[in-house]
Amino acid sequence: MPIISLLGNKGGAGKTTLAVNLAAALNQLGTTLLLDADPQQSSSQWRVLSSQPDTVPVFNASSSVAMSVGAQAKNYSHLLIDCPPSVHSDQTKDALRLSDWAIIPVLPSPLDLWASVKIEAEIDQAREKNPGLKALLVINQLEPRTRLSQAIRNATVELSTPTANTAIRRRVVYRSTVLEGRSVFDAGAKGAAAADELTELLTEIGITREQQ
């Protein structure tokens, strides 16, 4: 069962949007939770305006990750972790020390790629106990076309942590359908390329329909 932690140093990264969303793409593919570390509580939010019938349940784990880890991860297919806007959180060093996956989402900009810098440290040190994380930072709202988007994509090779291949691009259904308790998946035709660009970041870390 894999443990997929959503992270960052900075808030405004588009994070809690990129969790529910991922979540969503995993719950087609296996049962899947996802535990709300975040004390903003946003992801609960989003789970209170749902009137789906089959939204991803939304757990409270902002009191103790760990606990909820054990008390939930024999129940579930994956798990979810969306994190504090914070590396030096206890509930973020909790996440990294149980996940499998660090997500890391950086908004094309330098305060953003900068930021990113301690989270590289937080997980070295998240290593020494937990030498399995692998981490991955996803480039978030890009507009291709901009000369700034293409100059962060370059800047991020002078990172230890690999870019994703796949980047999540800004469009406005991510957040129309994030305000509705929905997702992606639940927008048809509007939702689709941004649910085949979720579905091609999870295949990057080896999740896919074929391996459930």
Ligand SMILES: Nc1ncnc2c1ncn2[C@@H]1O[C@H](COP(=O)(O)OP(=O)(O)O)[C@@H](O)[C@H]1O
Given for the second form:
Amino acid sequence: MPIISLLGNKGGAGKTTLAVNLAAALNQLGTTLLLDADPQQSSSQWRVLSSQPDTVPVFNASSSVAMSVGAQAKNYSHLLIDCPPSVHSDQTKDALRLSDWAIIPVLPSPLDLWASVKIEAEIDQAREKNPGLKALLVINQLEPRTRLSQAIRNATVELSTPTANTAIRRRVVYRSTVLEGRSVFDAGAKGAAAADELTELLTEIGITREQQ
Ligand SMILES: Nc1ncnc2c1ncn2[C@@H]1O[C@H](COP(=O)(O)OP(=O)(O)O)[C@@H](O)[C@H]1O
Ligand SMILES: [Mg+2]
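Which structure goes with the form predicted together with this ligand, now that we have seen the form predicted on its own?
Every component of the complex follows; first up is the chain already shown.
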């Protein structure tokens, strides 16, 4: 049962957006729980907005990630953890200790990229207790035609954490669906390109439909 954490050192990078949409994708493959470890409870808010009974469940894990994982892991095929915007928080540290994958969304801006360098030290430290932890930077809100986006992609080569080949583009559908407690997978043709890139990202971390 893979445990995937969405983490980072900055608010606004896309942790919650990726958490809810990846949770929706995984929920199509097997029972999935989204653990909301951020005291701001944005993922939980998203779930409250959903009127669909089959929307992926969200569990408030902000008071203890370790206890929440311990209590819930056996009931689900996939767990996602939406972390607060600090890698030094207890929630993120616990999540790193328990996860198979650390997914770190970064905006295509130099400031965000530099902030992610600090994450690497925390990941290295977590690996002392959790040697199997794999980490991947994911460029989010990519605007492919801008020169800056290309420069950022080139700059990530200098970090020791690999960057996913799949970048998540800036798309209105990521914002509009969240407002209704839905995911891009519920948005039909409007969400198709976003759904494809998320599926591709999951394939990069070894989760494919064929495997299920
Ligand atoms: N790929 C994307 N395209 C368009 N808007 C996005 C995308 N990713 C995130 N956003 C928007 O950016 C803002 C911050 O994203 P959020 O997921 O809340 O970040 P975090 O959880 O890291 O603080 C939100 O308004 C969200 O709707
Ligand atoms: Mg968030």
